[in-house]
Amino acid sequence: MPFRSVKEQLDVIKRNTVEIIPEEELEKKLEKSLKENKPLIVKLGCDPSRPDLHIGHGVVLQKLRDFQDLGHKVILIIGDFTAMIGDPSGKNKTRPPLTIEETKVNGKTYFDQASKILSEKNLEIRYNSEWLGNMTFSDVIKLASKYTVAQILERDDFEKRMESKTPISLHELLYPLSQAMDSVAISSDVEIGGTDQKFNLLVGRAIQEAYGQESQCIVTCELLEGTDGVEKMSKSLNNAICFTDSPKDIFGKSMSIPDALIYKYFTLGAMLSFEELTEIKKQLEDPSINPRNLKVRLGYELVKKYYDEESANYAQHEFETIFVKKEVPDDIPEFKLDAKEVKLVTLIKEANMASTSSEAIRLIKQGGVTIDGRKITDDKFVIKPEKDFVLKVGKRKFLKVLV
């Protein structure tokens, strides 16, 4: 497949970034790959310490994707020799490190999710225990003496822990480096990343030089908050839509999210064309329209981008039923009941509709469990059935008991 014109590719690799550092380099090289028709080689780095990916890990592999489809060649760099230093970035204290082990169940998993975006064409996958894991010490003291301690204390967290007296251990300043190391192993020309990586990636440009390379460009990507509104998306924070969610949590998900991030999630999440989110900026203006009809086109588009079409008419059609018409779905699991009694929050444990007996008694306290449509507010509460019923937990989830 030939190139497109610079202008075209330029044009492409801008939609949703903050920065291309520096966009001249960038052109250059597009220009130089257009000359000898031969593909950029553009490098994500991937932890593979959390394995479960989420859209708003989806902004930076659409941005490789956009590489993809422009003709150059990707490369994941799953993480599995970092992963046993443990990125600082963003934390008040050292990320705890993984075995090695881990790491490759963990880049699997990685890589299996990352594919409901990438496309095997034009798509290599290494690990940078390769080249890592070979290094002799020798080799590390050549590698620390290439940039300097004041110039990696510039890392906002490390400062910051600096300021707190939080203890940072000297393997944490060889993060960056090694990490930079990756684009000396496969030369890349471009890296990607979100804006919280973009030190690791300028140390990336300073030893690529320094091994007489010539340095890659930087392109970072906007984070994308999670359905809080308030921090950054990340399951362990439980406010994001992950691409493992079913279709139904996804579109639940889409739903409760705050209003003023509807444009934000069109944009970086559905990545709708500028056409449609045109048209989408034109209804969020207009009062006449509610935010909850927009946010069933988000639910919609969000589960087509990562299941299909059929899955997402369901999805829709499965909320409509359930909190529009107020009915109970279709296909919903069932769950048999031996006991003459049983108390509900035994039962609500036992089907696995709460992780926990505590959690259980605070959904029941707060109104969030019903019996065939009778609230229950009593965390005592005793089910003594004379015939199957419906129970529903939170918002979405039910469950047919059968006695």
The other form holds:
Amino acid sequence: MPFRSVKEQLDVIKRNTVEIIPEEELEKKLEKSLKENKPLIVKLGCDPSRPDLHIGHGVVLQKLRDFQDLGHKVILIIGDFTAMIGDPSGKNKTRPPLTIEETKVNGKTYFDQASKILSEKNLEIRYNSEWLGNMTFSDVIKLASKYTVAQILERDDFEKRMESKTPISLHELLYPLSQAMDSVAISSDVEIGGTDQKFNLLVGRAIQEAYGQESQCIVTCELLEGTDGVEKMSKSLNNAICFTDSPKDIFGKSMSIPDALIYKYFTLGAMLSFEELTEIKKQLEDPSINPRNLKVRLGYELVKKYYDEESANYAQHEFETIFVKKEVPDDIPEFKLDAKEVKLVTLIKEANMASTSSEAIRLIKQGGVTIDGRKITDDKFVIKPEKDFVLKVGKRKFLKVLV
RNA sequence: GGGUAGGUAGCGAAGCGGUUAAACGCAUCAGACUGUAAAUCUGACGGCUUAUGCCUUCGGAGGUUCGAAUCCUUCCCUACCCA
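Mind sharing the form predicted in complex with the RNA? What's above is the form predicted on its own.
Time for the whole complex; same chain goes first.
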């Protein structure tokens, strides 16, 4: 398949990226690829210890997709072997290592989710245990000799951990090197990652060179803040909009982001076209337009991107019903009640509306529980239902109880 | 190898023999309010079918005591300084 001109390709590649290092080299690679009609090898490393993808990952995956659409070959590396080390980034703590089996399962999950964005064309998946698992100790020593302690310790995470006196295990220092080895193994031309991966990606360049290869170019993408607006998006920080979230959740979570983040989410999350973004920007600056309405649009666009238009409409409708009109949504889970009478606490717990009875009691006492819209604050309340009823626990848990 | 400081609930961090299920902050959840699952304010925040009751928690295991997160012994783990 014919490639587009270098300039056109660069335009696509540059969109929503932070840095291309070094840009001239990428240009040369693209020229060469065009001349020889040979696709570039584009690498993305995936961490199977955290298989829950969120829209922050979406930014990077979309970039990968761009490369696919430009006709290049994308290799997704499932870091099943490196997961046994645990990437020291993100959390300033040593991560619990995973077994190879766990990482295999997670890798599959990762891929399933990633295919919401990636195309099947021009895609290859490799597990890095394939080559890292076969390295002998002397191979490791050879690899380790290519980089210095001072260079490794330059990495931001390590520096911070040294400062705060949190432990760094020796094997964690090897993480950037093993990731670099992946680049050597597949002779990647380009590696993509979030800006937090910059260090690792650069190590890849150095190690490839040390192994007699041409260095990869690196393309970094912006990180998306989580719904709290402060920390970067991460499942463990509970501020992530995940690929696997229900349309309802994606919508609701979008509504909960701070106003300042609206534009960024439209750009990086929903990835609207340039024209649409300009329009959004204009609306954001217009004081007569309620930012809430833009968030409604955002929620809609995100659901549309990750599900479809119908789900988006539905999620929006549900949100309006529950939170604006404060009504019961159309579609709520059902629970068949067998007994003639039951304590409310028991029912809440058994229907999984609360995880413990203490929690159920708390919810009742705090006025968070209603039956058919009637607030129940007596924690000893016993239900003797004659007909079906709707139980509401907290803000957004509904249950239709069938008698 | 020598020394010092530590390991407390989801996280951070007080407490250092009794009224301590354990201050405080963050996170979480609920209520009020609203433009929203935003912000703010208020409250809850170990478990038990609910009890001025019982059970389980302060790195692990023992011990002293009427009583231990707090004292002792021992083991495990971490950081820092010196070598």
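The shown structure was predicted, so the numbers you read here are calculated from the model rather than taken from an experiment. Numbering follows the first chain given and starts at 1.
When each C-alpha is placed with whichever rigid part superposes it better, residue 358 ends up apart from residue 213 in the two-part motion between the two forms.
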